[in-house]
Each structure stands twice: as structure tokens, then as C-alpha cells.
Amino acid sequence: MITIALGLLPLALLGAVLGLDVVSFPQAMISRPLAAATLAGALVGRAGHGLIAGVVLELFALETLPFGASRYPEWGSASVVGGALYAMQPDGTAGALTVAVCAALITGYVGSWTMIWNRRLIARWAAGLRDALTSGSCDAVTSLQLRGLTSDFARGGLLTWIALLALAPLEGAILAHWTFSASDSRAAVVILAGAVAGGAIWKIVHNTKGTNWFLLGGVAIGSLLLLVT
């Protein structure tokens, strides 16, 4: 348990790096589930599985708005579990994207209210210092600010660790009994993804006036690239 709980170290390190750039820091888009799975993907070794968790992680993410003190997935940290649980199967095990992907669910979810303690925990922090804040203290807006992003990369860092510490059995033991075929069971993942993505976009540009015309030649180009490829 103890070489397990090592091994999985550089996953939690990029989790927690990967974490933090959801709100506090660079901001780089590199959070997102395409680039974040493959990260986690390569790490185990097969950078390819973490890009095809990645994918279908992202069409879930078009769902996600993250303004303001909402709550929403910490997509960052999920993702890295999303792609290193499907990186880490076989080629051709059946359920193992299921799996992988409601894994990274689960983890976004407990993720979000990870990022509302965070916040909690920065604003007592903040309370704390409000004299010194309202003089216009530059040692305490350093302090402040550096202890949230201390407190933000070891939220993603314990979040990631400890939910590969409690998944990867689970997906074992769950894909041992999986009685779906891979086809299958891919397919339903990829469906359940499209039709959230979907509805996402079409939320956000029904309003738009035109917008239906572009969104159904996108589909038609797509889907024509799709059969040509």
C-alpha cells in the first residue's frame, strides 16, 4: 500500500499544479480536460488513452461556466484521475473509459466543494489581516496571496492523491465483474458526453440570430469528416 501510495505522487503533483490553474494561478488553460488527461495520460505512460479520457471529459466540461464565486467542477484535478485511471488498463478492456470517466466526475464534484472550503478558509485568512489590508500593507497582500495559492495546490494535490488511492481498486473490482461489451459501453460514455456538450452550446448561442444554421453545418462537416476518416 505504501509503494502504491508513492507511485502515485507525480500524479498528485501535476494534480495539484494542474488544480491550482483552474482559478489562482497561470490561468493557462492547461486545466482543461484535453490537455490535463493527456498530462496525466503520459505520466503512465500511454499519453494516447489520457487524450481519448481528455476528450470526452472536455465535452462534459462545455457544461461548465465558472463565474464568479459559483460552484462548479474543479475540472483540473478530475481530469488528471479521468486519464491516468483509463491510461492505466489494458488496451481493450471493456468499461474502462466508463469507469475512468465517472471517476473524474466524482472527483470534479467533491472538487467543487474543495475550491468553496479554499475560499472559506483564504477569506479567514483575509479577516485576519483586514487592518493591515486596509492600510495598504504590501506584506500583507503578498502574505494573503501567497497563502491561498499555497492552500489551493494542496487542495489539488490531496484531492488527486486521495481519490487515485481510492479509485484505482474500485475500478479494478468494478471492471472485473463488467459484463458490457467495450463497443458498448464506449458508446454509452461518448452519447451521455455529445448530448451534454450539446445542450451547452446550444444554451449558450440559441439567442444568437443565424446561430442554428452555423451549428448545423459545424454538425454536417463534422460528421462528413467523421465518415471520411
Second form
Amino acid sequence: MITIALGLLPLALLGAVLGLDVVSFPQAMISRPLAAATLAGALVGRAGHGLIAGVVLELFALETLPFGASRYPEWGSASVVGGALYAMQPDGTAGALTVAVCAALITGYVGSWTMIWNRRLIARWAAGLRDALTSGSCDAVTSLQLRGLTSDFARGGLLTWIALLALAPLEGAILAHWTFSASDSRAAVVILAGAVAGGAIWKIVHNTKGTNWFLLGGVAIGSLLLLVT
Amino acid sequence: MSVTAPRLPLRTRAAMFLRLLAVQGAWNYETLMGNGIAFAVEPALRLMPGGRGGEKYRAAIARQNSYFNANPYLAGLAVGALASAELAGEPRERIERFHTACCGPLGSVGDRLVWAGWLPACSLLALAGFGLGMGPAGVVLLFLGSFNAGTLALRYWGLHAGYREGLRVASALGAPLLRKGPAQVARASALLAGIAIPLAVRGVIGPARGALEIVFAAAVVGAVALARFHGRVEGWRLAVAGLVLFTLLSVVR
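Any chance you could show the form predicted in complex with its partner chain after that form predicted on its own?
The next block holds the full complex; its first chain is the one shown before.
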């Protein structure tokens, strides 16, 4: 158990860095599933598997754009969990993608709560520093900023580590009893991801004049590419 | 009486730009990104009369560390404008009024431009790359390269324009990029979505493509249903429930 826990530390560190990127620093979107799950897959030694998990999660993520103070899944840590869990399974394992994506979505949901707790913690620290902040202390400003960054880094790392510790054995147990075929399992998760992405794109673009024609044009080009490639 | 803000040394501008990348580092439910704004403006405030730790410096830090919210990629406009106003000796009331007034526009314009525009467009571009056979490194570089080229340029422009215009920065919000950009990017996203989503779906399905038509049909039906229930259901939550049920069914049947 200790060996497994220690073995997951590099992935936890990646989750910490990517969890930090979601909101705190530097918001370069390395935390988006396309990048995060691929990096996690690469860390496990199979970047291609990480990318496939990342593509499916990215289709879901198109629906949850981080507007203002709204609550949304924390994709950085979640994608590390999803990418790593999928990459850990041998090629062609039936249900592996389904279970990995499901685990990532649940981790993202839990992650959204951990972000709220972190923001409340920072607010408590800010209240404790109120006198220094209102008197214009630069040290207090810097200290609060560094505490916020550190706590978010720790949050992402712990979330990834705990999620992997809990979900990796669970994934193995589930896949040992999996009965649907590999192709049906993959189709199920792709249908859901495609539907969520399609609905999300419509929500984003339908208020802009003329976008329906651009969408139809895109579908026509996409269909042509499906036929010729 | 206010004077023109001095030209900022390169080192100060670089420090402000780097700190802008962490402008949400202490985001909280009391002051939102207020502490981050003070943190990003601080290198410029060292140039105030009395220097670092002086009375004016401390008063300015305290002023900036109050409730503030904006899109993080456009926060540079506010940071530049506030630094310029402080160094030009604008009256406290004007700075505080600006501090309050610019939250709304910077939030809504930035959200439409970046969160609802540039981010999905770059994501769809990379998904199309995957669907056309690009490898892991290519897809990641295409996504990160395109997104960050746009947002780093936006952050740099915001800081520069904000400092140049000071409290008159509202005119910068009328720049063609910010007025027409969101609509243009939305059109590009729509076009890219039509191309990328089918290609990405096929790319994930892989060699076993017997049921590809069924997958497409089911995804389209699901997308139309979700679009009709816009605002009332979140697709990803339904998907979690669906995947959990599918998993249970697969294990217990």
C-alpha cells in the first residue's frame, strides 16, 4: 500500500501543478483535459491513451466554461486522474475508457467543492490580515497571495493523490467484472460526450447572428473529411 | 491636480506582467480578486513619492486591495489604468469610483471574448487536429500554442493600453477586437465545432467503426435535447449519472 501511495506521488505533483493552473496561476490552460490527461498519460508511459481520455473529457469540458464565480468541475486534477487511470490499463481492456472518464468526472465534481473550501480558507486568512491590509502593508498582500497559491497547489495535489489511491483499485475491481464489449463501452461514453459537446456549442454560439450557417458549413466540411480521410 | 504618469521602467512592466499571471492567486469570497490587483499594481506604486513604504504608497496599496472582479485575461487593463492613475496623482474618489465601475465591463467583455470565444475555438481546433490524425504532442502544442498566443497578447495589450489611457481606459474597451471579436470568434467556433466534433468522435471510436452512424445519430439527438433544455440541465451531470448506471449494469448483469 505504501509503495502504491509513493508511486502515485509524481501524478499527484502533476495534479497539484495543473490544479493550480485552473484559476490561480498561470491560467495557461495546461489544466484543460486535452493537455492535462495527455501529460498524465505520458507520465504513465502512454501519452496516446492519455490523449484519448483527454479528448473525451474535453468534449464534456466544452459545457463547463469558468464564467465568473460560478461553480464548475476542476478539470486539472480530474484530467490527471482520468488520463492516468485509462493509461494504466492494457490495450483493448473493455470498459477502461468508460470507467476512467466516469472517475474523472466524479473527481472534477469533488474538485469543484475543494475549490470553494479553498476560497473560504483564503477569505478567513484575509480576515485575519484585515488590519494590515487596510493599512496598506505590502507584506500582507504578498503573504495572502502566496498562501492562496500554496493552498491551491496543495489542494490539487491532495485531491489527485486521494482520488487515484481510491479509484485505481476500484477501477481494477470493476473491470474484472465488466461484461459489455469494448466497442459498446466506448460507444456509450462517446455518445454522451458528443451530445454534451454539441449542446454546449449551440448554447455558446446561438446568440450570434449567422452562426447556424457557420455550424452547418462546418458539419458539411466535417462530413466530407470523414468520407475522404 | 493630476499629472501625466511617468514612463515605467522595463523591469517594473515585466514584474507587473508576471504578477498578472497570478492575479487570481488569492481569489476569495470577500474581495474576489482584489488582493491580486493590489499585488499586480504594487511594482508601479514603488515609484510614488516617498517610495516603497511611504505614506502615499501605503494608501494606494490599501485602496487597490478592495473588492474587485473582472475576467483575468482582461484584468491587465484595470491594473495598467489604476497604476497610471495612482502615479499621476488622480484624486482618491476618482480612483475608487473607477475601481468599482470597471468590474462589470471587464468581466462581461472578457468572458465573452475568452471563455465563450477563444477557449472553445482553440479547443475545437485541437480536437480537429486529433480527428485528422495528429499525435499527442501535436495536439497539445496546437491547443496550448494557439490559446496562449492569443491570451498572452491580450494580457500584454491590456496592461499597455490601461497604463497609456489611465482612467480614460473605457475608450480602449471600444477597440475593434473587443467590440467585434466575440462575434467573429463565435462564428469561427461554430464552423470548427461542425468539423471537429464528428472527427474527434470518430478518432475515439477507433478501428471498430461498425456502429459509427448509430453513435453519430444518438449524439445528435442528445445534443438537440440538451440545447432545448438549455439552462435547466447540465449535460455533464446527466452524463455522470448515465455512466454510473452503465457501469453498474455492466458489472451486475
